[in-house]
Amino acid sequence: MHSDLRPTPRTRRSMNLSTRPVHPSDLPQLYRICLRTANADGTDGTHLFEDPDLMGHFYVGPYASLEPELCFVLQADDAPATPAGYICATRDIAAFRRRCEDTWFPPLRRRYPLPDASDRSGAEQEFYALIHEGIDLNADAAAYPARLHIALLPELQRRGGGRLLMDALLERLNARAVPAVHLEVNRRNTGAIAFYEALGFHRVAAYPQAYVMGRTLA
C-alpha cells in the first residue's frame, strides 16, 4: 500500500554529492562502509572483525531489504556506481522487530550459533549476541517510532552528504505522516553528536556508553 502513495524518488545534490534510493546491488558497499565506521568514534572498525558482514547484517541488511524505500545512498557524481554513504530507517521500529523475526533474523542465527562466538573478538562476540537477541525496543524512545542509521566514508564526511542524506529520509518520513524518529550515537562520536545536534535532534536518554537522540517530525 505504501508504495502507491510513495512520491517519486528525487535526486538530491550539494556539490559534486547526489542521492538516491537504494537499489539491492549496493548491499555489499553499504555493508563495508558500515564496517569502516565501525569504531566507538566512528572510525574505521575493519580491524575488530574477521567477518567483515557481521555488523552490516545488523544495522544495514534488515533495512534495505525489508523497508528500502527508507534507505538511500550517497554518491559521488565521479563515481556513481559505487555508494559512499547510507541512511537508512524504518518508520515503526515494533513492527519492524516482528518483521524481522519472521524473516531476516531466523537464518542469520543458524549461521551464527552462540557457542560459535566464544573464541571470537569481543566485537564479535557481541554481534552474535546481538543477531540472537533481535532488534530492541528502547522505552525511552517509545515516543519516537520511527529509528535510523546512518554512515559515510570518512573522505567524504563534512562536505554536506550526511545532511542531503537526512534531508531525503526526513522528508520520506514526513510524507508517511511519521511523528517522531530517533538514532543512538556513542558518546565517543562527538562529531556525529554535533552533527545530529545542528539538525535539530536532542538526547532523549543517556547510557554509560550511548545517548539515545531524537526528533519530531511536522
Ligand SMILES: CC(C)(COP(=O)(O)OP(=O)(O)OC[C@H]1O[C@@H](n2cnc3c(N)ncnc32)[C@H](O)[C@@H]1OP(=O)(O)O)[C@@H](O)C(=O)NCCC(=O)NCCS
The other form holds:
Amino acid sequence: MHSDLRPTPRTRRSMNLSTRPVHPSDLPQLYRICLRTANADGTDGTHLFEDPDLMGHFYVGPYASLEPELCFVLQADDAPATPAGYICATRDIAAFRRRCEDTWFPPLRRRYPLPDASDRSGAEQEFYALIHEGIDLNADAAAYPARLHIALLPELQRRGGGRLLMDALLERLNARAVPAVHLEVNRRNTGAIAFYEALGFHRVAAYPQAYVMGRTLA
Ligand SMILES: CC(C)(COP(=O)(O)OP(=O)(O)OC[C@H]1O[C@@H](n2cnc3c(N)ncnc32)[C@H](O)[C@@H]1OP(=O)(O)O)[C@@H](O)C(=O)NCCC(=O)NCCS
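Next up, the form predicted together with the named molecule. The previous block was the form predicted on its own.
Next comes the full complex, this chain leading.
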C-alpha cells in the first residue's frame, strides 16, 4: 500500500474535497462507507447486516489490498483524518478473480460458512454465498477488463467528489494502457446511473435487477 498520504502531485480539488492514494489505515472507514451506501438504491444499508464488515469484505477489501494503486480516497479539508469516499478497481477482473481465489477468499470462507440453499433469503446470507462464489466474471463485459466500485458518505454526495475520484482512477487506468472499464449498478440506483452517464459510461448489458455499464479509455 502507499505510505505517502500527501495529495497526488496534481491534487484534484472540488469545493473542499480532494483525492489521495489509499492507506491501510483507511480500511475500517472505507468499510463503513460501503455499508452506509449498501442498499440497492445507494442509501444506508446498515440495518440489512448483523456483521458490518460483510459488504466491505467483498467490495472494498480485496481491491484496496491487492491493487492499492487503483484505490483512491476522498477527503474533506475540514476532516482530513476521516475518508469521505473511495473508488477502488482492478485493471483485469479475470486475473483479479484468480488472485482473490488464491489469497483473499480462503480465510473468509472458513470464517463465513456457506449457508444452506434454503437459508439465503436475506442480505447477510446472500453475502455469505457471494464470498463462496468469489468474484463474478461477466461475459457481457469481456471487452471492458477493468472493474470499479465507488461510494461516498451520504452527506458528501453531489458536491463533485465522485467526479474527482473517477478522474483520478481513469487517469491511472489510462497511464497503464487499460482499454476499458465496467461496473454493475442496481436498476433502483437511479442517482448512480445518472452519475455514470454524466461521466461518459453507457449501458453494456441489462439484467432484471441491474445494468452493466462501461466506458472505453483513451
Ligand atoms: C454515485 C456517487 C458515487 C456519485 O458521486 P457524487 O459525488 O454524488 O457525484 P458528483 O457530485 O461528482 O456528480 C457528478 C455528476 O453526476 C451527475 N449526478 C451525480 N449524482 C446524481 C444524481 N443523484 N442524480 C442525477 N445526476 C447525478 C450530475 O451530472 C453531476 O454533475 P453536476 O453536479 O454538475 O450536475 C455517489 O452519489 C454515491 O456514493 N452514491 C451512493 C453509493 C453508490 O450508489 N455507489 C455506486 C454503486 S454502483
